[in-house]
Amino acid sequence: MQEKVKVIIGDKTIELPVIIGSEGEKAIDITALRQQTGYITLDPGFANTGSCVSSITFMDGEKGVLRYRGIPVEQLAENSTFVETAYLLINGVLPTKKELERFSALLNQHSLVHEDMKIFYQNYPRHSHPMGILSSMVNALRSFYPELPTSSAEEEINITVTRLISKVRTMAAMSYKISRGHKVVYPHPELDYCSNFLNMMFENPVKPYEIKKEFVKALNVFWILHADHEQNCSTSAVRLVGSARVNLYAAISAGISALWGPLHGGANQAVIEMLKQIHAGGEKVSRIVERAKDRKDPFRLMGFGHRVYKTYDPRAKIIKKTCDSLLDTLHISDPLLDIARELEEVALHDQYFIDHNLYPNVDFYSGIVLRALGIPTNMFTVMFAIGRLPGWIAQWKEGADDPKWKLYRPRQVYTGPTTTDYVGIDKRG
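Assuming the form predicted alone, can you produce the structure of this chain alone?
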């Protein structure tokens, strides 16, 4: 028998069904609330509101758990590749060897970007942020790659998916090269996804780029850890825009725009900028920590704490291991990285940080990893977007396939003036 809750409003009592997830999560289904009572719920920031039922990603903020399609993210980071993880998220199961080979071949096949798109890049002002450019360019892909009239709906989606995952990577590297006035490097058919990206970013006619296996592993881990994270701001934006039945390109463009914000995707960039300020100011780390604890001080310590996780972010544990291995193995020396390690050590043992669950999060370490890979700071959020792309696609696809899917249309509680008569301009004081 389905569990129900009773809601009492005045002398009226109604029963609402309880939805129970596969991990024991419980939600009160308020679909009929307004119809039966005239009331709506109010939840600014949607901290207690479920927008959908999903089988893609499970996370438990109190226990520090994150799983894609049931598989712990720790296992994927250790054993999988980004391409395999992308397949898992989008299709719901790990691919067979043959399926993975076919998926990889399709990514390679669709990796080139239409030559006319380079004109768009070349005409953007040089100071434009890469995220704004990427959002616009992803939307433009729809014009360059319209629907295929001879394909089935499923085949159309599969081709669009592979186009996006492959071309966004190419477009990101292309934008970096053009911003520096360098010759664009094209994808190489013999290289895997991550190696191809690094080569397109850093290959130079006068100084060939050496693809280090440590860099490839670190990039795979970085993108796997960012591949999906339940109903966050950008994912919700993709689902909301997708609910209007827009094309996938437009929905992903909305997600990129949402990710652009400093409180979401821009956090890893903010970490490095903070470290630069600390280094330039010459303050001791102990003093920086004391400033962070002082509520009257406007200084904020970036990369610590998380809105959902009340314990150590599971992704942070993994990327920290990757970060330490990368720096130690390659003997990378960087004053900002030295400050970061000292800051981490102090914060992890400070009682204030422990009591307030202010553990280093994934953004703290990922910014350090990207800097070690040579990725410029203004490209950090773009790197996040490439990693999150499979999750956005999976979430859009799940919504599009849901027979109960509805157009997103939140309610509001109006607090403005009541009926007010129009006053002619000559009579306004």
Contents of the next structure:
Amino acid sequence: MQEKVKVIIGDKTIELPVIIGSEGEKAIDITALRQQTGYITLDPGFANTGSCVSSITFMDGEKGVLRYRGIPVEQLAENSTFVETAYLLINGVLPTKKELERFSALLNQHSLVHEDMKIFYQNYPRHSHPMGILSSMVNALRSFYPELPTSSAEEEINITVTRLISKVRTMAAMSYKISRGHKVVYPHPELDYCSNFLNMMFENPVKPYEIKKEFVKALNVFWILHADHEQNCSTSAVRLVGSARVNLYAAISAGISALWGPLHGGANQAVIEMLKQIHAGGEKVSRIVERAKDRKDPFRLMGFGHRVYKTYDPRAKIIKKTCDSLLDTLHISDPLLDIARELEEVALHDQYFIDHNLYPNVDFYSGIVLRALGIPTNMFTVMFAIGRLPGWIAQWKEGADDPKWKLYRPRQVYTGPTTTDYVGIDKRG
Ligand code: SDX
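Pass me the form predicted in complex with s-citryldethia Coenzyme A as well; I've looked at the form predicted alone already.
Below is the whole assembly, all chains and molecules, this chain first.
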């Protein structure tokens, strides 16, 4: 029996259907609301508004649950690789051995970037933020790889997906090398996805780079944990821009721009900058916590709080474990980790943080792992973007495959001046 809700407006009562998800989540379907009542709903920040139904990722913010296509992220972090998880998110099932080999071979085949892109990078304003460069360059991919009139829509999407997942990783490493004035390192066909990235980043002609298996494992876990997160800000940007039927490169470029923000993916860089400030003696932990609680102070505790998780972010737990094991195995000690642990301890016992359900999110410890891998701080959000690519693509594809794929066009409540006549310039004050 279809569950319904009643909406009573004046002497009019209408019934609206209730949608129930596979995990029991309930939503009121307001598709007919305006047409039946003339009313719309208002929900700044969309905290109470679902934009779509989706079968990709499930989050339970109260219980701290995260599953990709039903598989708990803890099991994927333990047993899977980023490439396999990307395949799962985009295709909906784990690949067979053959399918995984074929997908990996395709990623390798498309791992190079057009040589003219190097010139593009070399002429980009020096000291630009890598996220600004990445967003521009991903948008430029359409120009370097124009749509082939001979390929079908499906072939076009499949090759674009493969190009994005493989080339964005190459572009990130190339951007880093060029920014340092170093020789660009090309992908090696015999290296796996994560090993290739590390090699492209750190190999150099006079000092061969040793690819440590602990680094490869940590990078796989890092990217698996960042791979998707249902309708977050940047994914919503990809779906919204994609709904105008623009090419996928442009939609992904919009997602990269949204992720750049310090309230979103940019938080991983902001956390390290905050920890460095404390370490340099600029601020004390207790002072940082007090500032975060002061509503007159715009400062927020970076890496803490989440729109959905009202408990510990399950990804933060795994990242923290990865952090501990990576630093222990390699006998690396990072003073910022000690400060992060102290900050977490103080915040988690502070009534304000308890009352506001503020816990560490994925960004709180992820920067420490990236530092241990040797990734420069200003590339941390680029690392997040590479991880989130399969999720953005899967979510865009789910929208595009929907026969009722609608253009995103929210309404508003107008509060400006009512009809006002034009006043000639001579008659104005
Ligand atoms: C990511 O959506 C996703 O899934 C994102 C993400 C993903 O994988 O895609 O998980 C990745 O973006 C993680 C979040 C990274 N951002 C940060 O760490 C930045 C710091 N965190 C906050 O700015 C904040 O917690 C947000 C933006 C993440 C979420 O905030 P909301 O849901 O918009 O809630 P809000 O800003 O309305 O805050 C509610 C209350 C406020 O206090 P009151 O005015 O009600 O008294 O909580 C307070 C806020 O001041 N608050 C914080 C805080 N976060 C919220 N106070 C101090 N420090 C914080 N970090």
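All of these numbers come straight from a predicted model, not from anything done at the bench. Under this definition, the rigid core comprises the largest set of C-alpha atoms superposing within 1.5 Å between the forms. Positions refer to the first chain, counted from 1.
After superposing the rigid core, the C-alpha of residue 273 moves by less than 2 Å between the two forms. Residue 84 is not among the residues whose C-alpha shifts by 2 Å or more between the two forms once the rigid core is aligned; its shift stays under 2 Å. Superposition on the rigid core between the two forms places the CA atom of residue 290 2 Å or more away from its counterpart. The rigid core superposition between the two forms gives a CA shift for residue 359 of 2.5 Å.
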